[in-house]
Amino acid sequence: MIYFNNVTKVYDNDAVALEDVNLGIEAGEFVFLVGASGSGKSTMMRLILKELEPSRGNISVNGVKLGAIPRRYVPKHRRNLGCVFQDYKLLPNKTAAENVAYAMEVTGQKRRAVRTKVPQILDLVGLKDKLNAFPGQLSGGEQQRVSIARAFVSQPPILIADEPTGNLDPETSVGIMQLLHRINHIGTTVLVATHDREMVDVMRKRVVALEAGRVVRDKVRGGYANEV
């Protein structure tokens, strides 16, 4: 589903963010991407989203070479990716249901489908009683659950999450990771970038460790403490 082939990314200030990265993530996998700040995790996420272009090498996502996608088709590429971020990125003037519905509306889905799927997905993430709550009325964990619902409502084949528990307490973080595990169990490929050592150790999923832009460890059912 996601393949990096000898990928290097050098920024304009000559800072090397990634160097000769080779990585393959297969359909249905759950993978943690770990490493210290500046190790290259966020750069990899932005390359997958085609927010950045590699300096060298090739990236394929969902069977498509990103270098061959014209700029005008980038939004279509991103519709095949569910994205979850540390700061939630919810629209503050829309309710939980409206935030999720908006993600469907911008892709042209029919109103009937929106009315049916929005309550279903909010029920899946444990927020069936919060449909009409605004982000400011929700806890951080609840806001992140809305963000996950929005990312998953169209059931994309891939979900990527950049520090999804970075602003949450440990107990809430467990619930968020359990939710991502449930989504993965449905069949979605999940890639999570995180600093949360304890969570990675508990989940016992595949761990890819970055250091100074290079993949230094890649272990199936690994633990953070053993990787960096």
Contents of the next structure:
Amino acid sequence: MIYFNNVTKVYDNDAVALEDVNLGIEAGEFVFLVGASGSGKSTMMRLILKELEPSRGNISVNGVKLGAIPRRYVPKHRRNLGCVFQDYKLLPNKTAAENVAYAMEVTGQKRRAVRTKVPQILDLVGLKDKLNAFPGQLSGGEQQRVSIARAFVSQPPILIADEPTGNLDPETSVGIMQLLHRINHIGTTVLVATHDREMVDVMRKRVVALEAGRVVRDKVRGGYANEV
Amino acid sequence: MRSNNWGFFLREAVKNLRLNLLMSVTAITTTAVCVMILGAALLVSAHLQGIIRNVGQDVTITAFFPENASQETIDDTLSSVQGYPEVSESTYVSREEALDRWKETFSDQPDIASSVGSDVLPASIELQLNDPRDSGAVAEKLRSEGFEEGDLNYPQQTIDNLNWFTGYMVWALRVATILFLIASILLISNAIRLSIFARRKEIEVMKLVGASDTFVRTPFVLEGLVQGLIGATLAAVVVVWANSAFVNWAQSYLFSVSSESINAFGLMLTLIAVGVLIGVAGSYFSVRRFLKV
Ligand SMILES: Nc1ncnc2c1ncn2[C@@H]1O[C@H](COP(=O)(O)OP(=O)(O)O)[C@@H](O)[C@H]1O
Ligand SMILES: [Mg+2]
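Hand over the structure of the form predicted in complex with its partner chain; the form predicted on its own is what we had up.
Below is the whole assembly, all chains and molecules, this chain first.
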């Protein structure tokens, strides 16, 4: 589903964010990407979104080599990827429902489909009472639920989340992780970057650890730290 | 682009206009002021050209007799002038008739009407020509009859004076118009860019959830179109109104200004089209800078 082949990313200021990364994630997997701040997690996410280009190596997502996608087809590529961010990235002038609807509208879906699907998906993430609330009127956890609803509303085959619980308290975080877990259960490939140690330890999923831009560990049913 | 998107784009554009009211007002005001200046420049040059045209079509030459001219001289001149082939009609206006005309012209302004006596206004001869282009030749003949240049009043004189003046005026206006157009495009796209810059994070998010450039750009361009339309329409209404007020005023003071020099409807359409074009182009190019995510 997602393959990194000898990927190196050097930013313009010569900061080496990723060095010779090889990684394969198969369809239906749930993978934690862990590592200290600055270890290169967000860079991997942005490469997958084709927000950045790798300096060396190649990446393929959904069977498509990203290097071969022309600029005008990037939006199409992104519609196959649900994405969730630490800072939610909701549109401030749109209500919860409108934010979710926007992700359907960009794909040109019919108004009727949008109107039935949006309340359903917001109900699914536990926000059926907040359809018309603006992001500023929602708590962090609620905003993150809206953003997950938006990422998932078109049922993309892959969902990537960059520190989705980074700004949330532990209890709220559990709810968010459960949501991602459920999305994975219905067949979506999920990649979550985090440095939430407890969460990773509790969930016993595949863990890929980055250190200074290198993959230092890749363990099925792993924990956050190196275990003996 | 699917057709069912257009409702969405329009709703987005209108909503954005409301939400960014201050920015919209700035862009609309800027457009209005710039279009007004453009309109004023177009008006002035159209009127100047209209005046020249009117004067050029004038077929009347007036020759004023000197104060001490004897009745004999006057009669001699009259009979010789009536023989000019270019002249279709000649009228002698005596001092008394000149005074009557003066009083009639200013009948609603008694102060002016009674300000002159019959000894001030000279007698004159008015010649109607068959062709206004002969006025120079006829003036030449009159000079050989003994009239001084200062005693003659013929269109070529006025045209020469006007041409000297309007030659500079039209050039100055052209330069000013071009400068103002450039300035207004800069001002307006700057106003739009500010409003878009404030929303660059939104654009980034839109692109991350898979919106195409066109999808992100269209509501902004519609917004620019609406801003340009409102601003330019306001300006066009003001310009056309000011024009008719000016024409009325000028005509009441007997300037040879004609309302026909300007096609008010065409002027309005031109100004609105310019405003809309600036609004659309301004937002198109301003958004483009933020689409590279
Ligand atoms: N836009 C950027 N320009 C330059 N350097 C960057 C940029 N983004 C990240 N980096 C650098 O790349 C490295 C990895 O960053 P990042 O991928 O954000 O790590 P993480 O998400 O794991 O905290 C860091 O050293 C960071 O300073
Ligand atoms: Mg990060």
